[in-house]
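Encoded as structure tokens, the following chain is the form predicted alone, with no partner shown.
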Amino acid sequence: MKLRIATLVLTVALAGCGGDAAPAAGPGAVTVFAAASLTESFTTLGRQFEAAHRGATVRFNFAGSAALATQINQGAPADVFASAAPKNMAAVTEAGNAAGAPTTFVRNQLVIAVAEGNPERITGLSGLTGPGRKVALCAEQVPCGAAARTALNAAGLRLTPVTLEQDVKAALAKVKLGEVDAALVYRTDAAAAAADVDAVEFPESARATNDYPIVVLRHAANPAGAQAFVDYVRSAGGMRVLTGAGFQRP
């Protein structure tokens, strides 16, 4: 009997000692629809969130913001929406599918992604318009495409791309595969693919900065968990991950 009591006391004592180190009670499963350009950063934040909240699970659907907004408005099950532009967020809020007002949590700018070593020696937007130059852009209905059009207009350039992609990762893939000479992508995506591509900065990108809003969705199956994830993204730790990837604070 004495041995059993001693064992019980030791078990309770160990549980008490571990209280500070153990993760907090988990908020359950959270489904996040996020812009493709957030793939690397949000994947990291999702792992950190799960580690910090016992039992939490974060599931992601990464795609172009326009496609995600359409899916949400058609009833796709999601708890959180993070868009790469206010326009696509507005499509969700105006349809009555946001639980509150979206908050801008980061900003992003474009760069010219070229093959490693920049073999075509492209130094700015004007270098994309030469004879035979093959360039990939995002389609204008997705945020990276709208930003590209704004930047080209600011430079007074007309450009006919060889392909229009539905999200920034697809445009970047064309450079990585050697199918185009260059693509206009976000600085953060080029940084995430630095092993395969180089990034060429250009001044007109400052006039085409994209705001990234985030919101808990009205029909979220787990609104408390959704709010916890949004708060985590906006926390100091979340901002360290995002700015470390190249995003700018709003």
Contents of the next structure:
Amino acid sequence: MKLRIATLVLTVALAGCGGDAAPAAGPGAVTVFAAASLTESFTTLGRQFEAAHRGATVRFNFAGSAALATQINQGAPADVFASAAPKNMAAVTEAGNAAGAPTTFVRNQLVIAVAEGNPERITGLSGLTGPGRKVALCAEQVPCGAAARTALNAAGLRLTPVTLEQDVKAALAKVKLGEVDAALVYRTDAAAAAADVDAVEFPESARATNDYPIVVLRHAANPAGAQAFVDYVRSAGGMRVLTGAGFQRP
Amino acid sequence: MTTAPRRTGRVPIALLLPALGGLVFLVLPLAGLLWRTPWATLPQRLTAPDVVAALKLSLLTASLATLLCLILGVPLAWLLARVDFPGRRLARALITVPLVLPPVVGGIALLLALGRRGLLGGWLDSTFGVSLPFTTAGVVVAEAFVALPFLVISVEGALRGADTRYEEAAATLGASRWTTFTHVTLPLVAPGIAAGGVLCWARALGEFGATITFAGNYPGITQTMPLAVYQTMESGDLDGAVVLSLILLAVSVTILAALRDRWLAGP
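Please move on to the form predicted in complex with the partner chain, as the form predicted alone is already shown.
What follows is the entire complex, opening with the chain shown before.
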């Protein structure tokens, strides 16, 4: 008897996961794997999407784009993938896990995040290389790190950071804690943390913009809901949220 | 000299099945690692400079962390086992906290205590210009923080299990407490200390969360093997991450297997 109940519970749970039980009326449950730098704006978009579509629920998995790509290619159940770099999107499309071609929906630029009030008076990239200056960068393997490397090369600067963080949020956290004097992060992340950090713009960031592609995944349990969410992100309302957060239109 | 297990007829199937299930549950993921290992490119990957640097750093910091734990942990265990002082129960509870604390929380706590703006770290920085985050010393501190409880618990258990008559005899013969400790107590619990040291070293070697949070991640300075595994995985290089994991696994298993029969299989 107990076994039968367990089986029943398991069956129901599995059916829920598979999305077979999605109500015909709304887009149902949509699972979105999105880059860490999209955390704030996608959380807002998810809430708006749920409000606009009755019965819809959006679940997010925010992490570094490369980690998400690996998870998707290893069979993690996801409907939509939004990456912070074309390279990580390519890992998914080349493995045949995308349904259709990805589209670039926003761009992002780097800024120098410094402690509130900019106590070290940092005004540009060259201010990061002084003696005793502690700087956090993203690791070159993750998109914000690759962009930072491009920007530093564009400025002709050599910079030895004290740490190479695994995603942009971790780099920003080291500034918030006061453990480093500055970090190169996305403008959007600095804006989201405006209560604790100031953002210093620098001209070389224009030569290191990151394109964000989005795609519906081939093994999506809910392809219609996934498409509806992607359309919503790219709609005028979605773009308002994204540009409000500091992203640029492609 | 352990006695051979008694064999009393057939093993009940109700015990055997879950036991085998448990074994498979623990071994299967390791098999997954071996199954996915890119054997053809293994030699090049093993000798890559980053891998060698991370492994060297891991072995060095885990050993230094164990040394630090021995210096601090053995006296602490002795205090808990042999001296009755007020607040002993609370002290014992506090010591086990890092065992159950998520390592990332440990890393944040270390930052708030020893970071540049931390409770003690702020003073260290302004007075001596010493700052632990982003240094190899910081890695040792993070590893010691999570590994120390393993040592203290092992040694305290050994001290409680040890026969105190020898210590009393030494004391009646005029030995001071320090002489008794170094000449009687320490040799008596040496196997317990060794067992605790091995556990401590293995835990320090595998430490990830507190290290990346407190000490950061920079190749050659703070990037230990677990951090290198994570970074390789994050960069989408699954093969590379598997190879690094395999090395870590091989080192851990070799050490534990070599020492287990000798020290960890207590009475």
